[in-house]
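So this first bit is one chain, no partners, the form predicted on its own, shown in C-alpha coordinates.
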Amino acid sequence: MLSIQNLHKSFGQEKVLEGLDIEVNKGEFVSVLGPSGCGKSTLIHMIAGLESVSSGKILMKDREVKAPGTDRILVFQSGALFPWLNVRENIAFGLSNVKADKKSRDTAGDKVRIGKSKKHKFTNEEKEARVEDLMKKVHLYQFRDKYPHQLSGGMKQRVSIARSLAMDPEVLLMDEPFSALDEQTKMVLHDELQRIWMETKKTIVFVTHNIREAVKLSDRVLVMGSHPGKIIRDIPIPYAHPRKVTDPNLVEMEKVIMESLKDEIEKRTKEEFGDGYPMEESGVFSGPDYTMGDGI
(Lines of atoms letter the chains of each structure in order from A and count residues from 1; the text may use other names and numbers.)
(Lines give C-alpha, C1' and ligand atoms only; values in the text may rest on other atoms or scores of the structure.)
(Ligands and ions follow the chains in the order given, each with its own letter.)
Protein backbone atom coordinates (compact mmCIF):
# COMPACT_ATOMS: atom_id res chain seq x y z
CA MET A 1 0.00 0.00 0.00
CA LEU A 2 2.57 2.59 1.19
CA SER A 3 6.29 2.14 0.61
CA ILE A 4 9.05 4.47 1.83
CA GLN A 5 12.43 3.69 0.31
CA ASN A 6 15.80 5.06 1.50
CA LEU A 7 14.18 8.38 2.38
CA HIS A 8 16.34 11.39 3.23
CA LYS A 9 15.31 14.93 4.13
CA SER A 10 17.47 17.98 4.80
CA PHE A 11 16.73 21.61 5.53
CA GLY A 12 19.80 23.44 4.25
CA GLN A 13 22.84 21.80 5.80
CA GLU A 14 20.83 20.09 8.54
CA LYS A 15 19.89 16.44 8.02
CA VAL A 16 16.42 15.80 9.46
CA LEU A 17 15.69 12.26 8.20
CA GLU A 18 18.22 9.70 7.01
CA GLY A 19 17.72 6.37 5.25
CA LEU A 20 14.13 5.55 6.23
CA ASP A 21 12.70 2.28 4.86
CA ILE A 22 9.07 1.66 5.83
CA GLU A 23 6.35 -0.61 4.45
CA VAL A 24 2.72 -0.13 5.49
CA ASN A 25 0.22 -2.80 4.46
CA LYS A 26 -3.40 -2.21 3.50
CA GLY A 27 -5.60 -1.91 6.58
CA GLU A 28 -2.70 -1.56 9.05
CA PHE A 29 -2.61 0.93 11.89
CA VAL A 30 1.03 2.01 12.17
CA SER A 31 2.26 4.54 14.73
CA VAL A 32 5.46 6.56 14.34
CA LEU A 33 6.79 7.32 17.80
CA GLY A 34 9.78 9.28 18.99
CA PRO A 35 11.02 12.23 21.03
CA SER A 36 10.34 15.81 19.98
CA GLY A 37 12.51 16.95 17.11
CA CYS A 38 13.16 13.50 15.62
CA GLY A 39 11.32 14.32 12.36
CA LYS A 40 7.98 12.54 12.91
CA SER A 41 5.84 15.41 11.66
CA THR A 42 8.21 16.09 8.76
CA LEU A 43 7.84 12.46 7.71
CA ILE A 44 4.05 12.48 7.75
CA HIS A 45 3.95 15.81 5.89
CA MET A 46 6.16 14.24 3.22
CA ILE A 47 3.79 11.27 2.93
CA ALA A 48 0.93 13.76 2.54
CA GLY A 49 2.84 15.52 -0.24
CA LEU A 50 3.20 18.76 1.74
CA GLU A 51 7.00 18.51 2.04
CA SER A 52 9.44 17.60 -0.72
CA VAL A 53 11.82 14.62 -0.59
CA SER A 54 15.55 15.34 -0.60
CA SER A 55 16.34 11.83 -1.85
CA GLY A 56 14.70 8.43 -1.88
CA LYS A 57 11.06 7.67 -2.71
CA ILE A 58 7.58 7.55 -1.21
CA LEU A 59 5.27 5.25 -3.18
CA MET A 60 1.50 4.82 -2.94
CA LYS A 61 0.53 1.61 -4.70
CA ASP A 62 3.74 1.85 -6.76
CA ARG A 63 3.12 5.46 -7.80
CA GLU A 64 5.57 8.07 -6.52
CA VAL A 65 4.17 10.71 -4.18
CA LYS A 66 5.11 14.20 -5.38
CA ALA A 67 2.11 16.29 -4.33
CA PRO A 68 -0.97 16.17 -2.10
CA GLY A 69 -3.78 13.85 -3.22
CA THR A 70 -7.16 12.58 -2.06
CA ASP A 71 -5.67 9.10 -1.60
CA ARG A 72 -3.78 10.50 1.45
CA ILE A 73 -5.62 12.83 3.82
CA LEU A 74 -3.89 14.42 6.83
CA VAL A 75 -5.62 15.13 10.15
CA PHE A 76 -3.74 17.98 11.84
CA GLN A 77 -3.18 18.57 15.56
CA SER A 78 -5.52 21.56 15.62
CA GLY A 79 -8.40 20.11 13.59
CA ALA A 80 -8.09 22.97 11.04
CA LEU A 81 -11.85 23.50 10.66
CA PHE A 82 -13.39 26.36 8.73
CA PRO A 83 -14.86 28.68 11.38
CA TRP A 84 -17.60 30.00 9.06
CA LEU A 85 -18.96 26.49 8.37
CA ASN A 86 -21.02 24.37 10.76
CA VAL A 87 -20.30 20.71 11.57
CA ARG A 88 -22.31 19.37 8.63
CA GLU A 89 -20.75 21.82 6.17
CA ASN A 90 -17.20 21.19 7.39
CA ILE A 91 -17.59 17.44 6.91
CA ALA A 92 -19.12 17.93 3.44
CA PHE A 93 -16.50 20.44 2.30
CA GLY A 94 -14.28 18.11 0.26
CA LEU A 95 -16.99 16.00 -1.36
CA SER A 96 -17.30 18.17 -4.46
CA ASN A 97 -13.96 16.69 -5.63
CA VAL A 98 -14.78 13.06 -4.76
CA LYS A 99 -16.62 10.74 -7.13
CA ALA A 100 -19.15 8.05 -6.25
CA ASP A 101 -20.38 4.72 -7.54
CA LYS A 102 -23.48 4.88 -9.74
CA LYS A 103 -25.18 2.64 -7.20
CA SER A 104 -24.11 4.57 -4.16
CA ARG A 105 -26.49 3.11 -1.61
CA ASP A 106 -26.29 -0.17 0.23
CA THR A 107 -28.94 -2.66 -0.81
CA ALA A 108 -29.72 -3.09 2.90
CA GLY A 109 -30.63 0.54 3.54
CA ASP A 110 -29.84 4.20 3.16
CA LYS A 111 -26.16 4.38 4.15
CA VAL A 112 -23.86 5.64 1.42
CA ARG A 113 -21.01 3.27 0.64
CA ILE A 114 -17.56 4.48 1.58
CA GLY A 115 -16.21 3.22 -1.76
CA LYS A 116 -15.54 5.69 -4.58
CA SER A 117 -15.06 5.39 -8.33
CA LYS A 118 -14.52 7.54 -11.42
CA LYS A 119 -18.11 7.19 -12.63
CA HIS A 120 -19.81 10.39 -11.47
CA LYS A 121 -19.72 13.18 -8.93
CA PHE A 122 -21.85 12.90 -5.83
CA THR A 123 -25.39 14.13 -6.17
CA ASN A 124 -26.66 16.41 -3.41
CA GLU A 125 -28.69 13.50 -2.04
CA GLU A 126 -25.64 11.26 -1.90
CA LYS A 127 -23.57 13.96 -0.19
CA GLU A 128 -26.24 14.49 2.43
CA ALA A 129 -26.55 10.77 3.09
CA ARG A 130 -22.78 10.30 3.45
CA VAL A 131 -22.35 13.29 5.73
CA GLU A 132 -25.28 12.20 7.89
CA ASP A 133 -23.81 8.71 8.22
CA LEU A 134 -20.40 10.11 9.24
CA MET A 135 -21.89 12.54 11.75
CA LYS A 136 -23.57 9.56 13.39
CA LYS A 137 -20.35 7.54 13.23
CA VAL A 138 -18.47 10.18 15.23
CA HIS A 139 -21.46 10.89 17.51
CA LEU A 140 -21.98 14.48 16.36
CA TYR A 141 -25.32 14.28 14.60
CA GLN A 142 -27.06 16.29 17.34
CA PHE A 143 -24.43 19.03 16.90
CA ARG A 144 -24.70 19.19 13.09
CA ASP A 145 -25.66 22.89 13.04
CA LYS A 146 -23.04 24.04 15.55
CA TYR A 147 -19.99 26.08 14.53
CA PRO A 148 -16.39 25.33 15.60
CA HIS A 149 -16.37 28.02 18.31
CA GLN A 150 -19.33 26.21 19.91
CA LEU A 151 -17.50 22.86 20.10
CA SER A 152 -15.04 21.37 22.58
CA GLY A 153 -11.53 20.40 21.46
CA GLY A 154 -12.47 16.72 21.28
CA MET A 155 -15.56 17.47 19.19
CA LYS A 156 -13.50 19.53 16.76
CA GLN A 157 -11.13 16.61 16.27
CA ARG A 158 -14.06 14.26 15.63
CA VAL A 159 -15.32 16.67 12.94
CA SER A 160 -11.83 16.70 11.41
CA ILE A 161 -11.68 12.89 11.37
CA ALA A 162 -15.18 12.67 9.82
CA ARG A 163 -14.24 15.24 7.16
CA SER A 164 -11.18 13.18 6.26
CA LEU A 165 -13.19 9.95 6.08
CA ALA A 166 -15.80 11.65 3.87
CA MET A 167 -13.18 11.92 1.14
CA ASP A 168 -12.49 8.19 1.44
CA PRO A 169 -8.67 8.29 1.42
CA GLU A 170 -6.74 5.07 0.99
CA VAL A 171 -4.43 6.18 3.81
CA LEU A 172 -5.50 8.34 6.75
CA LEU A 173 -2.55 10.32 8.12
CA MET A 174 -2.76 11.67 11.68
CA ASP A 175 -0.21 14.11 13.10
CA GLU A 176 -0.50 14.00 16.92
CA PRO A 177 -4.26 14.63 16.64
CA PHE A 178 -4.93 14.32 20.39
CA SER A 179 -1.83 16.00 21.83
CA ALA A 180 -3.60 19.22 22.84
CA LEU A 181 -6.50 17.48 24.60
CA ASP A 182 -6.97 16.66 28.27
CA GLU A 183 -6.43 13.06 29.36
CA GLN A 184 -10.11 12.26 29.84
CA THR A 185 -10.97 13.44 26.31
CA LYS A 186 -7.97 11.58 24.89
CA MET A 187 -9.18 8.30 26.40
CA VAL A 188 -12.63 8.76 24.86
CA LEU A 189 -11.19 9.57 21.43
CA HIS A 190 -8.79 6.63 21.56
CA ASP A 191 -11.81 4.35 21.92
CA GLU A 192 -13.67 6.23 19.17
CA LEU A 193 -10.72 5.97 16.78
CA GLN A 194 -10.33 2.24 17.48
CA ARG A 195 -14.01 1.73 16.70
CA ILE A 196 -13.92 3.81 13.50
CA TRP A 197 -10.77 2.04 12.28
CA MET A 198 -12.28 -1.39 12.93
CA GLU A 199 -15.45 -0.39 11.06
CA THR A 200 -13.83 1.30 8.04
CA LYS A 201 -10.69 -0.91 7.71
CA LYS A 202 -8.71 2.19 6.74
CA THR A 203 -4.92 2.20 6.56
CA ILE A 204 -3.72 4.66 9.24
CA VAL A 205 -0.30 6.21 9.83
CA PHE A 206 -0.38 7.91 13.23
CA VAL A 207 2.33 10.21 14.60
CA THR A 208 2.60 10.48 18.39
CA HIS A 209 5.05 11.00 21.24
CA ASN A 210 2.78 9.14 23.69
CA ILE A 211 3.79 5.51 24.17
CA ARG A 212 0.56 4.44 25.83
CA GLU A 213 -1.45 5.91 22.96
CA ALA A 214 0.68 4.12 20.37
CA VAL A 215 0.46 0.74 22.13
CA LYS A 216 -3.30 0.94 22.59
CA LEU A 217 -4.07 1.83 18.97
CA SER A 218 -1.42 0.28 16.74
CA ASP A 219 -0.66 -2.94 14.91
CA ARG A 220 2.97 -1.81 14.78
CA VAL A 221 5.02 0.94 16.41
CA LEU A 222 7.94 2.43 14.51
CA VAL A 223 10.33 3.88 17.07
CA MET A 224 12.41 6.80 15.82
CA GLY A 225 15.74 8.11 16.96
CA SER A 226 16.97 11.61 16.17
CA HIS A 227 19.84 13.70 14.79
CA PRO A 228 19.09 12.75 12.06
CA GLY A 229 15.75 10.92 12.35
CA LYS A 230 15.83 7.20 11.64
CA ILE A 231 13.85 4.07 12.53
CA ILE A 232 15.59 2.29 15.40
CA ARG A 233 12.94 -0.40 16.05
CA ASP A 234 9.84 -1.81 14.38
CA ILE A 235 7.74 -3.32 17.17
CA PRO A 236 4.58 -5.37 16.45
CA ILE A 237 1.72 -5.13 18.96
CA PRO A 238 0.12 -8.59 18.46
CA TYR A 239 -3.04 -8.18 20.54
CA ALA A 240 -6.67 -8.08 19.47
CA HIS A 241 -8.69 -4.87 19.21
CA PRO A 242 -10.40 -3.16 20.92
CA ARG A 243 -7.80 -2.80 23.65
CA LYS A 244 -7.76 -1.48 27.19
CA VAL A 245 -4.71 0.29 28.62
CA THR A 246 -5.04 -1.80 31.78
CA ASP A 247 -4.25 -5.00 29.85
CA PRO A 248 -1.00 -6.36 31.42
CA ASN A 249 0.27 -7.30 27.94
CA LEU A 250 0.03 -3.68 26.82
CA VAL A 251 1.74 -2.44 29.98
CA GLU A 252 4.67 -4.75 29.18
CA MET A 253 4.79 -3.44 25.59
CA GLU A 254 4.99 0.12 26.95
CA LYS A 255 8.02 -0.87 29.02
CA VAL A 256 9.70 -2.50 26.01
CA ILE A 257 9.24 0.65 23.92
CA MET A 258 10.35 2.95 26.73
CA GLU A 259 13.51 0.91 27.20
CA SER A 260 14.29 1.10 23.48
CA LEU A 261 14.01 4.90 23.67
CA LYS A 262 16.02 5.36 26.84
CA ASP A 263 19.32 6.07 25.11
CA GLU A 264 17.70 8.53 22.69
CA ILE A 265 15.98 10.48 25.47
CA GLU A 266 19.17 10.57 27.56
CA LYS A 267 21.14 11.86 24.57
CA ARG A 268 18.58 14.57 23.82
CA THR A 269 18.28 15.64 27.45
CA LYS A 270 22.06 15.94 27.89
CA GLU A 271 22.22 18.09 24.75
CA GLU A 272 19.67 20.49 26.24
CA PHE A 273 20.50 20.41 29.96
CA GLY A 274 24.05 19.09 30.18
CA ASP A 275 25.55 15.92 31.63
CA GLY A 276 24.51 16.76 35.19
CA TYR A 277 20.76 16.36 34.65
CA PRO A 278 19.46 13.64 37.08
CA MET A 279 17.63 11.36 34.61
CA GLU A 280 16.60 8.60 36.99
CA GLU A 281 15.43 10.97 39.72
CA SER A 282 13.46 13.12 37.29
CA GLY A 283 10.81 10.48 36.56
CA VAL A 284 11.38 10.73 32.80
CA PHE A 285 11.33 6.93 32.47
CA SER A 286 8.51 6.21 34.86
CA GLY A 287 5.68 8.59 33.99
CA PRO A 288 2.20 7.03 34.16
CA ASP A 289 1.54 7.86 30.50
CA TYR A 290 5.01 7.07 29.18
CA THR A 291 4.86 10.39 27.34
CA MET A 292 8.32 11.32 26.12
CA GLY A 293 9.27 14.68 27.54
CA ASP A 294 7.48 14.41 30.90
CA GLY A 295 9.93 15.48 33.57
CA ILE A 296 12.30 17.21 31.16
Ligand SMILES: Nc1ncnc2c1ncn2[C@@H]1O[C@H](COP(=O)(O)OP(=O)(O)O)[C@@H](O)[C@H]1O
The other form holds:
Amino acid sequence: MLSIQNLHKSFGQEKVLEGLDIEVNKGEFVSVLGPSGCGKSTLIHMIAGLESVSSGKILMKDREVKAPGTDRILVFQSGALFPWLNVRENIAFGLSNVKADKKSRDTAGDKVRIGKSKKHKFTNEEKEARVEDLMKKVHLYQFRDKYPHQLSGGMKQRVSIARSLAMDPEVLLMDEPFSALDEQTKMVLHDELQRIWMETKKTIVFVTHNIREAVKLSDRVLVMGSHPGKIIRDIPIPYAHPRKVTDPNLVEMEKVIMESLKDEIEKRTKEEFGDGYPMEESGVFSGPDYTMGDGI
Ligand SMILES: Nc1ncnc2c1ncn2[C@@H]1O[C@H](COP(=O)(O)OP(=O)(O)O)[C@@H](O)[C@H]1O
Ligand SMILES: [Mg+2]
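Switching conditions: you have the form predicted on its own, so give me the form predicted in complex with this ligand.
Zooming out: every chain and molecule, the one shown earlier first.
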Protein backbone atom coordinates (compact mmCIF):
# COMPACT_ATOMS: atom_id res chain seq x y z
CA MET A 1 0.00 0.00 0.00
CA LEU A 2 2.62 2.54 1.15
CA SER A 3 6.23 1.94 0.29
CA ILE A 4 9.11 4.17 1.35
CA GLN A 5 12.40 3.39 -0.32
CA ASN A 6 15.82 4.66 0.69
CA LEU A 7 14.40 8.00 1.72
CA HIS A 8 16.75 10.86 2.58
CA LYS A 9 15.95 14.38 3.65
CA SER A 10 18.20 17.34 4.36
CA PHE A 11 17.37 20.92 5.25
CA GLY A 12 20.38 22.85 3.97
CA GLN A 13 23.44 21.31 5.63
CA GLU A 14 21.37 19.43 8.20
CA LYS A 15 20.76 15.79 7.38
CA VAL A 16 17.41 15.02 9.00
CA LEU A 17 16.46 11.58 7.63
CA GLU A 18 18.84 8.96 6.31
CA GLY A 19 18.02 5.87 4.30
CA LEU A 20 14.51 5.06 5.50
CA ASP A 21 12.86 1.91 4.15
CA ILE A 22 9.30 1.35 5.31
CA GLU A 23 6.51 -0.88 4.00
CA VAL A 24 2.98 -0.40 5.31
CA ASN A 25 0.31 -2.95 4.37
CA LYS A 26 -3.35 -2.23 3.79
CA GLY A 27 -5.28 -2.08 7.03
CA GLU A 28 -2.16 -1.96 9.19
CA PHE A 29 -1.72 0.38 12.14
CA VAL A 30 1.94 1.38 12.17
CA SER A 31 3.48 3.74 14.70
CA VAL A 32 6.64 5.72 14.17
CA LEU A 33 8.16 6.22 17.60
CA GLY A 34 11.10 8.48 18.29
CA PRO A 35 12.43 11.31 20.41
CA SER A 36 11.60 14.89 19.69
CA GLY A 37 13.59 16.29 16.78
CA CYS A 38 14.37 12.93 15.14
CA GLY A 39 12.41 13.81 12.00
CA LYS A 40 9.00 12.20 12.59
CA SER A 41 6.98 15.21 11.46
CA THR A 42 9.28 15.69 8.48
CA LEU A 43 8.65 12.07 7.49
CA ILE A 44 4.88 12.26 7.83
CA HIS A 45 4.76 15.59 5.97
CA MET A 46 6.68 13.95 3.14
CA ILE A 47 4.19 11.06 3.03
CA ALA A 48 1.39 13.64 2.98
CA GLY A 49 3.11 15.34 0.04
CA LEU A 50 3.58 18.58 1.98
CA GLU A 51 7.37 18.35 2.05
CA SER A 52 9.73 17.45 -0.77
CA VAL A 53 11.99 14.40 -0.82
CA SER A 54 15.77 14.95 -1.04
CA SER A 55 16.37 11.47 -2.46
CA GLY A 56 14.63 8.11 -2.49
CA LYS A 57 10.99 7.37 -3.13
CA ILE A 58 7.58 7.34 -1.50
CA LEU A 59 5.04 5.19 -3.35
CA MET A 60 1.31 4.95 -2.66
CA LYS A 61 -0.11 1.91 -4.44
CA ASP A 62 2.94 1.96 -6.74
CA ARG A 63 2.47 5.62 -7.68
CA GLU A 64 5.06 8.13 -6.58
CA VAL A 65 3.88 10.74 -4.08
CA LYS A 66 4.56 14.20 -5.46
CA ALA A 67 1.87 16.38 -3.92
CA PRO A 68 -0.88 16.25 -1.29
CA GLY A 69 -3.86 14.08 -2.16
CA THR A 70 -7.13 12.95 -0.63
CA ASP A 71 -5.76 9.39 -0.49
CA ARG A 72 -3.44 10.53 2.35
CA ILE A 73 -4.99 12.76 4.96
CA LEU A 74 -2.99 14.21 7.84
CA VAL A 75 -4.45 14.78 11.30
CA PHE A 76 -2.43 17.47 13.06
CA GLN A 77 -1.52 17.61 16.74
CA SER A 78 -3.52 20.78 17.18
CA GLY A 79 -6.60 19.55 15.37
CA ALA A 80 -6.59 22.66 13.18
CA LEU A 81 -10.37 23.15 12.96
CA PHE A 82 -12.00 26.13 11.30
CA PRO A 83 -13.20 28.30 14.19
CA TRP A 84 -16.06 29.78 12.17
CA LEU A 85 -17.56 26.39 11.31
CA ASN A 86 -19.49 24.18 13.71
CA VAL A 87 -18.82 20.47 14.26
CA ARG A 88 -21.03 19.35 11.39
CA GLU A 89 -19.60 21.91 8.97
CA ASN A 90 -16.02 21.16 9.95
CA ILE A 91 -16.54 17.46 9.27
CA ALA A 92 -18.33 18.17 5.99
CA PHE A 93 -15.67 20.60 4.80
CA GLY A 94 -13.41 18.15 3.03
CA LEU A 95 -16.20 16.44 1.16
CA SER A 96 -16.47 19.18 -1.42
CA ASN A 97 -12.99 18.19 -2.59
CA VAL A 98 -13.47 14.47 -2.97
CA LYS A 99 -15.53 12.35 -5.25
CA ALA A 100 -17.71 9.50 -4.15
CA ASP A 101 -16.38 6.19 -5.35
CA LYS A 102 -18.82 3.48 -6.30
CA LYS A 103 -16.53 0.69 -5.25
CA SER A 104 -15.25 2.07 -1.98
CA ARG A 105 -17.29 1.01 0.98
CA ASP A 106 -18.35 4.06 2.86
CA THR A 107 -16.28 4.85 5.94
CA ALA A 108 -19.43 5.50 7.85
CA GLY A 109 -20.88 2.07 7.19
CA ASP A 110 -23.25 0.82 4.56
CA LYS A 111 -25.79 3.58 4.92
CA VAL A 112 -24.63 5.59 1.96
CA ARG A 113 -25.18 3.73 -1.27
CA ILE A 114 -23.42 5.35 -4.13
CA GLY A 115 -25.11 5.76 -7.52
CA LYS A 116 -24.35 4.25 -10.92
CA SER A 117 -21.48 6.36 -12.21
CA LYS A 118 -18.00 5.28 -11.25
CA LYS A 119 -17.09 8.51 -9.51
CA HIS A 120 -19.24 11.53 -8.93
CA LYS A 121 -19.50 14.55 -6.69
CA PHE A 122 -21.30 13.91 -3.46
CA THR A 123 -24.92 14.89 -3.51
CA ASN A 124 -26.10 16.89 -0.53
CA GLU A 125 -27.98 13.88 0.69
CA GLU A 126 -24.94 11.64 0.55
CA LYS A 127 -22.88 14.29 2.25
CA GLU A 128 -25.35 14.68 5.08
CA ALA A 129 -25.65 10.94 5.64
CA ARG A 130 -21.91 10.48 5.74
CA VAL A 131 -21.35 13.38 8.10
CA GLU A 132 -24.14 12.23 10.37
CA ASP A 133 -22.74 8.73 10.60
CA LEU A 134 -19.28 10.03 11.34
CA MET A 135 -20.57 12.37 14.06
CA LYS A 136 -22.17 9.34 15.68
CA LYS A 137 -19.05 7.28 15.24
CA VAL A 138 -16.97 9.78 17.23
CA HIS A 139 -19.81 10.40 19.70
CA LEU A 140 -20.28 14.05 18.80
CA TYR A 141 -23.74 13.97 17.33
CA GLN A 142 -25.25 15.86 20.25
CA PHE A 143 -22.58 18.57 19.84
CA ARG A 144 -23.08 18.95 16.08
CA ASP A 145 -24.02 22.64 16.26
CA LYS A 146 -21.21 23.68 18.60
CA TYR A 147 -18.20 25.69 17.46
CA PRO A 148 -14.58 24.72 18.21
CA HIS A 149 -14.21 27.22 21.08
CA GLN A 150 -17.15 25.50 22.81
CA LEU A 151 -15.48 22.08 22.71
CA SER A 152 -12.88 20.39 24.92
CA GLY A 153 -9.47 19.43 23.51
CA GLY A 154 -10.53 15.80 23.20
CA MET A 155 -13.72 16.70 21.35
CA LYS A 156 -11.82 18.92 18.94
CA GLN A 157 -9.45 16.10 18.17
CA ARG A 158 -12.40 13.77 17.54
CA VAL A 159 -13.86 16.30 15.10
CA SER A 160 -10.51 16.41 13.40
CA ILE A 161 -10.40 12.60 13.09
CA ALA A 162 -13.97 12.50 11.77
CA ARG A 163 -13.19 15.23 9.25
CA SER A 164 -10.26 13.20 7.97
CA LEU A 165 -12.28 9.99 7.81
CA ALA A 166 -15.03 11.80 5.89
CA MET A 167 -12.68 11.99 2.93
CA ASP A 168 -12.23 8.23 3.09
CA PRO A 169 -8.45 8.34 2.60
CA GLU A 170 -6.45 5.22 1.79
CA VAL A 171 -4.09 6.13 4.61
CA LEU A 172 -4.78 8.20 7.68
CA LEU A 173 -1.64 10.02 8.81
CA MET A 174 -1.54 11.18 12.43
CA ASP A 175 1.19 13.42 13.87
CA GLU A 176 1.14 13.16 17.67
CA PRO A 177 -2.62 13.76 17.64
CA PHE A 178 -3.08 13.28 21.39
CA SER A 179 0.10 14.78 22.81
CA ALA A 180 -1.54 18.04 23.89
CA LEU A 181 -4.33 16.28 25.80
CA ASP A 182 -4.50 15.40 29.49
CA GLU A 183 -3.90 11.78 30.50
CA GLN A 184 -7.52 10.79 31.01
CA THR A 185 -8.72 12.25 27.73
CA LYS A 186 -5.78 10.61 26.00
CA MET A 187 -6.74 7.20 27.35
CA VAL A 188 -10.33 7.61 26.23
CA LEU A 189 -9.19 8.67 22.77
CA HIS A 190 -6.86 5.67 22.54
CA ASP A 191 -9.88 3.43 23.03
CA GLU A 192 -11.89 5.50 20.57
CA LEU A 193 -9.22 5.39 17.89
CA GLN A 194 -8.75 1.68 18.42
CA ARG A 195 -12.46 1.11 17.95
CA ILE A 196 -12.66 3.38 14.90
CA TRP A 197 -9.69 1.62 13.36
CA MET A 198 -11.27 -1.79 13.95
CA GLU A 199 -14.56 -0.61 12.46
CA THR A 200 -13.19 1.20 9.41
CA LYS A 201 -10.16 -1.05 8.75
CA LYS A 202 -8.20 2.05 7.76
CA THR A 203 -4.48 2.00 7.21
CA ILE A 204 -2.96 4.30 9.83
CA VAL A 205 0.53 5.75 10.17
CA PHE A 206 0.75 7.23 13.62
CA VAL A 207 3.65 9.39 14.83
CA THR A 208 4.35 9.57 18.54
CA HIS A 209 7.04 9.91 21.19
CA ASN A 210 4.90 7.96 23.67
CA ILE A 211 5.93 4.31 24.03
CA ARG A 212 2.77 3.22 25.83
CA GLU A 213 0.54 4.79 23.20
CA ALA A 214 2.51 3.15 20.37
CA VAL A 215 2.37 -0.28 21.99
CA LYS A 216 -1.30 -0.08 22.81
CA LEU A 217 -2.46 0.99 19.36
CA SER A 218 -0.13 -0.50 16.79
CA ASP A 219 0.42 -3.70 14.87
CA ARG A 220 3.99 -2.61 14.41
CA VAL A 221 6.23 0.00 16.04
CA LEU A 222 9.03 1.52 13.98
CA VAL A 223 11.56 2.90 16.44
CA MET A 224 13.56 5.88 15.19
CA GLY A 225 16.99 7.08 16.19
CA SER A 226 18.09 10.65 15.67
CA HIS A 227 20.79 12.80 14.11
CA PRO A 228 20.23 11.75 11.43
CA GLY A 229 16.79 10.17 11.78
CA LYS A 230 16.63 6.51 10.82
CA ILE A 231 14.59 3.42 11.65
CA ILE A 232 16.50 1.41 14.24
CA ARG A 233 13.94 -1.28 15.03
CA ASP A 234 10.75 -2.68 13.51
CA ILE A 235 8.87 -4.34 16.36
CA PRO A 236 5.63 -6.28 15.79
CA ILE A 237 3.02 -6.07 18.55
CA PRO A 238 1.18 -9.32 17.89
CA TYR A 239 -1.71 -9.02 20.34
CA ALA A 240 -5.41 -8.93 19.54
CA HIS A 241 -7.44 -5.70 19.66
CA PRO A 242 -9.04 -4.10 21.57
CA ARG A 243 -6.18 -3.86 24.02
CA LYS A 244 -5.89 -2.59 27.55
CA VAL A 245 -2.74 -0.79 28.72
CA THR A 246 -2.67 -2.97 31.82
CA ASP A 247 -2.20 -6.13 29.73
CA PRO A 248 1.10 -7.65 31.01
CA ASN A 249 2.07 -8.52 27.42
CA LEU A 250 1.95 -4.84 26.51
CA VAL A 251 3.91 -3.81 29.59
CA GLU A 252 6.55 -6.33 28.53
CA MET A 253 6.64 -4.86 25.00
CA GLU A 254 7.15 -1.39 26.47
CA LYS A 255 10.25 -2.68 28.24
CA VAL A 256 11.56 -4.28 25.06
CA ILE A 257 11.18 -0.97 23.22
CA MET A 258 12.71 1.01 26.05
CA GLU A 259 15.67 -1.36 25.98
CA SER A 260 16.05 -0.84 22.23
CA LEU A 261 16.18 2.91 22.84
CA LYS A 262 18.75 2.75 25.61
CA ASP A 263 21.72 3.63 23.40
CA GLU A 264 19.74 6.36 21.69
CA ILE A 265 18.72 7.99 24.97
CA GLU A 266 22.27 7.74 26.29
CA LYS A 267 23.57 9.39 23.12
CA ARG A 268 21.08 12.24 23.41
CA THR A 269 21.70 12.76 27.11
CA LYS A 270 25.42 13.04 26.40
CA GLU A 271 24.74 15.54 23.64
CA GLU A 272 22.68 17.66 26.00
CA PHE A 273 24.38 17.18 29.39
CA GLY A 274 27.94 16.20 28.47
CA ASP A 275 29.78 12.99 29.42
CA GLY A 276 29.50 13.50 33.15
CA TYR A 277 25.77 12.77 33.51
CA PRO A 278 25.30 9.73 35.77
CA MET A 279 22.99 7.70 33.49
CA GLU A 280 22.98 4.49 35.51
CA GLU A 281 22.32 6.19 38.84
CA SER A 282 19.77 8.60 37.41
CA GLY A 283 16.89 6.12 37.46
CA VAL A 284 16.17 6.65 33.78
CA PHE A 285 16.58 2.93 33.14
CA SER A 286 15.38 1.66 36.50
CA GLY A 287 12.77 2.29 39.12
CA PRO A 288 9.00 2.05 38.89
CA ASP A 289 8.71 4.33 35.88
CA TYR A 290 11.23 2.34 33.89
CA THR A 291 8.84 1.89 30.99
CA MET A 292 8.45 5.68 30.64
CA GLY A 293 5.04 5.17 29.18
CA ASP A 294 4.55 8.86 28.90
CA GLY A 295 7.28 9.46 26.43
CA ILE A 296 10.91 9.39 25.53
N1 LIG B 1 11.12 23.36 7.34
C2 LIG B 1 12.26 23.12 8.00
N3 LIG B 1 13.38 23.81 7.73
C4 LIG B 1 14.54 23.55 8.37
N5 LIG B 1 14.68 22.60 9.32
C6 LIG B 1 13.61 21.88 9.63
C7 LIG B 1 12.33 22.10 8.99
N8 LIG B 1 11.44 21.21 9.51
C9 LIG B 1 12.12 20.50 10.42
N10 LIG B 1 13.41 20.88 10.50
C11 LIG B 1 14.44 20.29 11.36
O12 LIG B 1 14.41 18.89 11.17
C13 LIG B 1 14.64 18.20 12.38
C14 LIG B 1 13.50 17.23 12.61
O15 LIG B 1 12.32 17.95 12.91
P16 LIG B 1 10.89 17.26 13.04
O17 LIG B 1 10.65 16.46 11.83
O18 LIG B 1 9.92 18.31 13.39
O19 LIG B 1 11.13 16.28 14.28
P20 LIG B 1 10.07 15.57 15.24
O21 LIG B 1 8.73 15.68 14.62
O22 LIG B 1 10.57 14.16 15.36
O23 LIG B 1 10.16 16.27 16.57
C24 LIG B 1 14.79 19.25 13.46
O25 LIG B 1 16.16 19.45 13.69
C26 LIG B 1 14.16 20.48 12.83
O27 LIG B 1 14.75 21.64 13.32
MG1 LIG C 1 6.93 16.50 15.33
